[in-house]
Structure formats: structure tokens, C-alpha cells
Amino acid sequence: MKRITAEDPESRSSDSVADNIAHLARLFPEAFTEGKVNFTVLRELLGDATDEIEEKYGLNWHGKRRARRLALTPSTGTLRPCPEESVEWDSTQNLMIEGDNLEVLKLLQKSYTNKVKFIYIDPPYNTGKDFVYRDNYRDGIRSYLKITGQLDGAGGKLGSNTDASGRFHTNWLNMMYPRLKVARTLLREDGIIAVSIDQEELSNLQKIMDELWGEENRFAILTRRAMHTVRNSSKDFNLHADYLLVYGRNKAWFGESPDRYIRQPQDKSANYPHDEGDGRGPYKLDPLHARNYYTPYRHEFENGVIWEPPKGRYPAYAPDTLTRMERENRIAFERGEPKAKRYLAEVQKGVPPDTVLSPGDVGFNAEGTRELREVLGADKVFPQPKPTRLVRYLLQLANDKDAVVLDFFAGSGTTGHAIMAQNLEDGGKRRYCLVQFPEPIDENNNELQTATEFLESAGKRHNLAELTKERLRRTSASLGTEPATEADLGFRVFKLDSSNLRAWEPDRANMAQSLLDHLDHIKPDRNEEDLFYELLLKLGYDLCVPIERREIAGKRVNAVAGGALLTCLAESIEGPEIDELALGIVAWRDEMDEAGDVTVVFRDSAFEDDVAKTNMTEILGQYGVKDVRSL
């Protein structure tokens, strides 16, 4: 029975550095010597594609190297479930996560990499009053717990990034860069991100987005008039506009003309001559190469065909994407040449939208303020919230009624409100994942006095995440009055915390006591649900994955994803119960007819000794269950 400890990869978020090295080793095995990269060989293999010029175009600032390293550092935290703060916990597919969004994004990597179709964020504009804090490179979770008052001691910086700071822009860039870098890993190949910003940081945001997402993947910079009224007090120009930077994860996926945008109707059926009668409808064939994207490589398909891009062209897809497309029957061989199937049903027909957004389509900020007042019954509880019409308009960019939508600067919860309303209108099943830092609301700030009074009257803590959750609850209640609605109006609340597993931190002066204390390496204030959801995160399961529960031998057993994962995290499994529990698990596995490998996980301290654990492992092994682990 393999024990999962705080030091194991299973107890941490994805290790991007290790993943990158492994991917590089698969592409260029000859560039590795004893597990280390030989950059001389790698440069020779890449030829003219390498750039050794010291001075080159780009944006640099103090702390950029640390910000990049911070994005690649795994998180050791977890997300603890809070059913009591949720709405329709058992059935909903939506998430509201309270915590530092950088740590949360890292924790979501194993479960949601390449799963998110659309990201919309409205980050701090760096006006001089925005909330910022210094990320802790060594232990982001501990720093977060200190900042939020969950641990004693001084935490990172908490306050405003004033324009009097000598590193005013630097502080903002160091905050944004690692978050955008991690977020990119969550997007699907056909995913889109839209970021709101004003002119203060527009140029800097564009440069770091060009670097992280690729200038070739930038679709447009959209201009939006944010305010209806004109300020006569303005000294120079009336600054009543803000902007949205729109990028694709892989613009080449959209083709030369991105057909998936909001468009006026056009008939393109004649351009899709193929139809296999498999329910997907007509499709056309596109080449697998593009003018510029992935570094050239050779790919072998399952039928033995070896493909590489023509001279002067580049692969339009990553190697693992080609493998997935072939597995999903999205590759056709035309006279021996592999091509990608582009289905008409997956294409939004028409002409692209304008880069200047019409207020009639997306609304002004005053509309967002009015919507928030109507939902909460209180005015001026959040400054300049975006109108739901803007988010609903942007959702059309994804052109996917089943899209997973991420907003990791959730603010007042506009994105969640917009998705619930849009699903109610068009019958969509979009899912949202919102992340919001529990930013304290200063009771002495007169501008936030209304927010403090509202949260006090609602019996909630005085922080911004509570405001987000309360808006979602009240929106759900108001929309739930619609007749015969089947829209998902619930959400599951999770909160960022340190791992449920205690790391080995011995007291050198009292080693014997340290060993005794570590016999059960699960923290004493954690329950079965805490352990269960950390297990889902660290093993790469969706936090809303279907779960069945059954009592076997008096213990609760969870079956995840049709029986691919079975867990029993009871505090005690005594000798006579082992046989009954093991055989009950096997019988349930057989009943579910799980065809693939099955993983079974127990609480390590539940067994009296190693003999008991061995007996459980042996009984399960006799019936074909080989992967047995413990926490």
C-alpha cells in the first residue's frame, strides 16, 4: 500500500518545470545527458530558430525573473470544501473559490489544464488605490494565511500600490505576470482570454500578454466607453474609455480567418463537402501546418504515416494535440497526407465584430452599479462593477454553450451573474469558476462604509470574497423564480488552505516525540471531506466530478468517475472489518463495470498496523485491484 506524504508529487500542484523538461526530452532526447539539458546540442538541433542576441525587443523590469520562477513553483496547499456556504452543493457544476488566485490557479492545473474555453478577468487597473501584496516565493500558502489572519506573524505587504512608489508599475507587473502565465496552461487549444484594463497599464499589459501568449495569438484590442457622462473637470482629455485585450491560446487553431467570433449569418455549407454520417455533420479538411507557430517536429500517426511540415511552414498543433485529434477521429488522410477535420457545426458563420464596442451591446459601468444595487438591495458596495451585458457579449466569443469559464479576479461576481442569466436565456450549460481574494474591507474607509454596513447586516465577514458569494446567492434566488428553469443556479464554495497532510518537521531536541506525532500525518482539524477533495485535486479530477457514495462495513466509500477512483477515508478500520470492506469494494467495482484501472485510497492511520494494511492490499489484489494507496 503506497503511502502519499506531503513530500510526494501527488500532494503538490503540477510541477511545470518538470513537465517542461519531460516534454523537451521527448522531442529532443539527444539534447539530454544524465537527465540534464545540454544547451549546446539543443541549439544545434534548433538551428536558426535560436536567438543569442543579448539586446532584443521586449519588456523588462526589476523582479521579472523572480515572477517567472514564482509561476513555475508548485503549490503545497489545498482547497477545503464549504458546503454550508454553497448553493445546491450536490448538483451544481459551478465553483466559487476564496483565496490567493495565484495559488488557486496552480492547484487547479492538474484538474483543469486544457479544460477552460474562456477566461475573462477585470484585474486591478493600478490606479494608485488598488489592493496589492508581495507574493512569497518560498511559501505562498503560508504568506496567504498570514495576510488573511489565519496564522500569527507578519505576512506579505497588504495595502495599496500608491503612485508615489518608486516601483509603481513594477509592483503591478510582478503581480500580473505569474498569474497570466499559469492561467494560460488552463485554456483549451481553441480557448480565448479577454482582459479589461484602462490606459494606465494598457501598454505594459499588451507587452506581457504578447510575451506569454504570443504576439501572433493576439486577436484585437477592443475599446469600450465605460462612462455615459463626460467629466467637465478633466484637465486634458476626458478619460471615459477602457480596453479589452483578446488573445487565443492557439490562433492557428482558428484558421486564417477566425470563424468562431460573433458574426453576421453567412452560408458556408458549400465549403464543407465531407460528411461521414457520424452525427458531427459536414466538415472540410485543413492542413496541419501554418505560417508560424510550433517548432518543427516529426509526428508518427497510429497508421504509421510520418508527418512533418513543408519547408518554410510550421506545425499548427502541439504533438499531444495531434495525438488527441487522431484519437477523436478528427484527422483524415487525403491521398496519404494527414489533415484536420473542421466541422461546420463548430463554426460560427458570418463577419467579425468591430473593435469599438457599442454601448448598446455592452452597457456602461453605471448599469453594472444599478444591477448590483438591485441584487443586493444596497448602493455603492463595490466601485465600478462591470455590467453583465459586457460579459454576456464576451461569452459569444467562445461560441460554446457548454464552455468552462474562468474569472480569477471575480470582484463583485459579475461573471457568475452573467453566466447564470445567459444560460437561463439560451438553455446553455456553461460552467463558471470564480476566484476572489478575501481582501479585507477597511471599516475606517468612508468610501467603503456602505459595503461594511451591508456585510454586517448580512452577518458576513468584512472582506470582498463574502460580497462575491452573497451576490451569487441572491442572484441565484432571484433567477430561480423563473418558471420551469433547468439552468444551474448553484455554486460550490472552496477555500484555500494549507495541505491536510503535515510535512515532516522534526524537533531535533525531541526526535522520539516527533516520530510519535507524525504517525498520523493528517492534521487534526481536518475531516473526511477535506481529505477527499484534496485527493481529487492532486490526482487531477474535476472538483465537480460525479460522485457516488455507499456504506460498506459501516464505512463510507466514495466512487469517483464511474469507479475509476474509490476512497474510504474513515478514521478506523479494525481487523474484522477488513475482509468485509475489501470484498464490498470489489463487489461495487464489479457492479459499476469499470473497464480501466482502479485506484483505491484509504487513510493510513485507520489501520492498526502494517499487517492490517498488507491484508487489505492482498485481498484487493486477489480480485484485480492493484493500485492501493493511503493518505
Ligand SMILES: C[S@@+](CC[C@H](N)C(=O)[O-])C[C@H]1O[C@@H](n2cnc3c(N)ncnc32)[C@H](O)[C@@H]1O
The other form holds:
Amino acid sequence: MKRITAEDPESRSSDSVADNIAHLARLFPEAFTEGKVNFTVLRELLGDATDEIEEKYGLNWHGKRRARRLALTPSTGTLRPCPEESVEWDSTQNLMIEGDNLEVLKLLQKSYTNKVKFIYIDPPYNTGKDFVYRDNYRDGIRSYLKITGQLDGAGGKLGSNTDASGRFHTNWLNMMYPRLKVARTLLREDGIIAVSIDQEELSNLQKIMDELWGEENRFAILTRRAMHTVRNSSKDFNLHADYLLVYGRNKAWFGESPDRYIRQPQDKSANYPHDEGDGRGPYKLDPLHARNYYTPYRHEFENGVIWEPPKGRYPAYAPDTLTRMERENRIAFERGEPKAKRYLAEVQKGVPPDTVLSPGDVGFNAEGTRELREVLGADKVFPQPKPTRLVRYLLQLANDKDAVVLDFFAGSGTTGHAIMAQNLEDGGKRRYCLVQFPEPIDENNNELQTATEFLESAGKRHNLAELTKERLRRTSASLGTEPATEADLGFRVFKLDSSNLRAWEPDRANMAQSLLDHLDHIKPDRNEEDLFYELLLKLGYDLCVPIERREIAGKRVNAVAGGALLTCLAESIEGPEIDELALGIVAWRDEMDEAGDVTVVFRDSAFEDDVAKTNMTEILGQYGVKDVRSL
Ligand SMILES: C[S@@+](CC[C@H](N)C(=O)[O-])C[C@H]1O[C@@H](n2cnc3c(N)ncnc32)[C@H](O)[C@@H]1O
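The structure above corresponds to the form predicted on its own; please provide the structure of the form predicted in complex with the ligand.
Shown next: the complete complex, the earlier chain at its head.
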């Protein structure tokens, strides 16, 4: 039985450096000697493409190199399940994760790499009043737990990044850079990201996005009028606009087929009154003539009608096109006049989105505030939430009703709300994954005046992640009253914490006690479910993967993904239970008819001694279960 320890790859988040080296080695095996990169050879292989000049084009700031390295270090944390704070835990595919988003993104890497279709984020704009997280480069998880008061109860106020700090832009860039770098790995090849920002950090954001995502993958910078009202108090310009930077994971991919190109179908169905029920959908009728097109000609239709363009007009179609249209039943006669059927489905394909967003499509910020007030019944609980209409409009860029959508600066949870509403409207099965820091409420922030009062009355702790969850719960409850709802209105809550597995960090002053403690390397305050979900995450399973559960020999056994992974994380498995459990697991495996190899995982300390473990491994082995591990 192979024991998985905190040092094994199976118990760690994705190792980006190792992945990068493996990619490079696959492309250039000759540039590797004994597992190390030989830069002289690599340089030769890349010829003129290498740049040895010291003064390089690009944006630099203090800490950039460290920020890049930070994106590559694996997380030592885990995500602990919180079914009691969730809605429809058993059936939902949506996620709301409480924690620092950099650690969370790293933890999601194994399970969600190349799975996300659309990322929308609305990070702090760096107004001078925003909380801008300072990463701890040595121990991200410990520092996070300390800051949020989960280590020794202290925690508290985080303070904002003021423009007097002398590191105003630097702090913001150091925070954004590693997050945008890791986020890219989660996107599918045809994935898209849209990032909201205002003029304070627009140029910096564009520079780091160009660097990390590639200038060639930039689709556009969209401009939006965020505020409707004019504040005449401004000294020079009234600042109303904010922007959305839109990049593709790989823009070239979109060019391959025009159908895949980023576009926003507009709902014009009202203008398409006809439908013959032949599967081609609604259509409208357009004249066959235009102001100036083809040389005039006459055409005789099969029903004997002879058509020619009216005086001063020209045929809109070439003669052979018209013949083909007639053959394909694309001509209809309206009061005797032949007309072209224009199908909605075909027209919609060709509308590229505009770079100046219309308030009619995306709404002003005030609309977001109003929506939040309607859901929570309180004002001044969150500063400038975005209108759901904006997110729903952006969802069309993803052009995929099954999209997995990620928002790792979730704020009040607008993205979750927008997805529930959009799925309800169009029958989509989009899934959301939100991440929000349990940021303490800043009592001095005028726009958060009643947040504490609201959370207190709802019986919640006083931080912004509680607000996100409460909005999702209330939105779900109000949308759930709509008749015949099949949309997924639930969400699973997970919280960032240190790993359930103890890393080998001996207390040198008390080595004997450290050794004893390490005999069971699972932390005492963690339960079976914590362990189970850490295992899923570190083995790369979706956190919403289908799970079946059974009692075998009085122990709970989980079958994941139709039986590819079977776990029994009970605290003790004794004597005769070993046989019963092993045979029960084999019988269940046979029943499930899992085609590939099966992995079975137990809790290491559940067995009395090594003999008991060997026993279990051998019985399972006899029935063809070869991959047996313990945690
Ligand atoms: C501008 S708000 C997002 C507003 C959101 N779009 C809405 O409509 O409500 C940015 C959010 O990101 C959160 N945040 C900032 N740093 C974070 C971090 N390191 N991890 C997770 N969330 C973070 C802040 O607490 C804040 O709620």
C-alpha cells in the first residue's frame, strides 16, 4: 500500500515549474542534460529569436520577478467543504470558494486546467481606498490564516492601498501579476477573459495582460459608461467610464472557423415573425431588390411569376443565387411578390460586438446597486456592484450555454446571480466558480455603512465572503419560485485552509513528541469529508464530480466518477472488517463495471499495523485491484 504524504505530488497542488520543464523537454530533448536545461544549446536551437539586449521593452516594477516566481510555487493549502453553508450540496455544479484567490487558483489547477470557458473579473481598481492583498512569499497559507484571524483569533483590519504609500502601483501590480498568470492555465484553448478596470490602472493592466496573455491574443478594450449622473464637482473631466480588457487564451484558435469567432448574437427574434416548423427557425421576408447591386435581369419562378427589380432598383442576388434560393425553398410569395427568407439563425452569426458598450445592453453601476438592494433588502452593503446585465452581456462572448465561468474577485456575487438568471432564461447549463476573500468590513468606508448591521441581522460573520454567500442564497431562493425551474440554483461552499496532511516540520526542541505526532499525519481537527475533498482536488477531480456512497462493513465508502476512485477514510478498520470491506469493495467495483484501472484509498492510521495493511492490499490485489494507497 503506497502511503501518500504531504511531500508527494498527489498531495500537492499543481507544480507549474515541473510542467514547464516537461513541455520544454518534449519540444527540445537535445537541450536537456541529466534533467537540467542547457541554455547554450537552447539558445542555438532558437537562433535569432533570443534577445540578449539588456534594455528590454516592457513594464518593470519592484518585485516583478518575485511575483512571477510566486505564480509558480505550489500551494500548501486545501479547500474544506462546508455543506451547511451551501445550497443543494448534493446536486449542484456551482462553487463559491472563500479564500485568497491566488492560493485557490493554484489549488484548482489540477482539477480545472483547460476546463474554464470564460473568466470575468472585476479586481480592485486601486482607487486609494481598496484592499490590495499583500502576498507572503514564504508561507502564503499561514499568512492568510493569520490575517483572517483563523490561526490565533487575532486578524482584523487589513487597511487599504493608499496612494501615499510610495508603492501604490507596485503593490497593485504585485498582487495582480501572479493571479493573471495562474488564471490563464485554467482556461480552455477557446476560452476568453474579460477584466474590468478604470483609468487608474488601465495602462498597467494592459501591459501585464499583453505580457502574460500575449498581445496577439488581445481582442479589444471595451469602453463602458459606468455612471449615469454627472458630478459637476470634478475639477477637470467628469470620469464616467470604465473599461473591459478582453483576451483569448489563444486568439488564433478563433480564426480557424468563422462560426467560432467571438460574437454577440442580439435578440432580434421579435422581428422574425414567420416559422414553418421545418427546423430552420424563425425568418423574416426581405425584398429581392437593393439600391445598387447586380445588373438588372428578369427571373421566372416555377409558379410562373416573373420578377424584375422595380424602376431605379437592382437585384440583390446574382441570377444563379436566386435559382439556388428557389430550389432550397428560401423564397416566399407575399401578396404575390417574391421575397427572400432571412433566417434569424443565419443573420445572428455575423454580428461582431461593438467596442463601445451601450448602457441599454450593460446598464450603469446604479443598476447593480439597485439589484443588490432588491435581493438583500439593504443599502450601502457593497460598493459599486456591477449590474447583472453587464455579466449577462459578456457571457455571450463565451457563446456557450455549458460554459464553466470563473470569477475570482467575486465581490457581492454578481456573476453567480447573472449566471443563474441567464440559465433560467435560455435553458443553459453554465456553471459558476466564484472566489472571494473573507475581507473584514471597513467601518470607515461610506459605501459599506450598513454591511455590518446587515450581516449581524442575518446571523453571519462580518466579512465580505459572508455577503457573497448570502446574496447567492437569497437570489437562489427568489429565482427558485419561478415555475418549472430546472436551472441549477445551488452552490457548494468551500473554504481555503492549510492542508489536512501535516508536513514534516519537526519541533527540534521536542523531537520525540514530533515523531509521535507524525505517526498520524492527518491533523486532528479534520474530518473524513475534509480528507475526501482534498484527495479529489489533489488527484485532479472536479469538486462537483458525481459521488456514490455505500456502507460496507459499517464504514462509509465513496465511489468517484463511476468507480474510477474508491475511498474509505474511516478512522479505524479492524480485524475481520478488513476481509468484509475488501470483498465488499470488489463486489461494488464489479457492479459498477468501471472500464479502466481502479484506485482505492484508505486512511493510513485506520490500520492497526503493517500486517493489517498488507492484508488489505493482498485481498484487493487477488481481485485485480492493484492501485491501493493510504493517506
Ligand atoms: C471590485 S470588487 C468586485 C465586485 C463584483 N464584481 C460585484 O459586482 O459585486 C473586488 C472584490 O475582490 C475581492 N478581493 C480582493 N483581493 C482578493 C483576493 N486576494 N482574493 C479574493 N478576493 C479578493 C474584494 O474583497 C472585493 O470584494
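Positions refer to the first chain, counted from 1. Whichever C-alpha set is largest while still superposing within 1.5 Å between the two forms counts as the rigid core. No experiment lies behind these values; they were computed from the predicted model shown.
Return yes or no for D286: a CA shift of at least 2 Å between these two forms, with the rigid core superposed? The answer is yes; the displacement is at least 2 Å.
Please state whether N303 has a C-alpha shift of 2 Å or more between these two forms, with the rigid core used for the fit. Comparing the forms between these two forms, which are aligned on their rigid core, N303 does shift its C-alpha by 2 Å or more.
Does the distance between the two CA positions of A340 reach 2 Å or more between these two forms, the core being superposed? The answer is yes, as the C-alpha of A340 shifts between these two forms by 2 Å or more after core alignment.
Cα of G312: shift between these two forms in Å, core-fitted? C-alpha displacement of G312 between these two forms: 50.0 Å.
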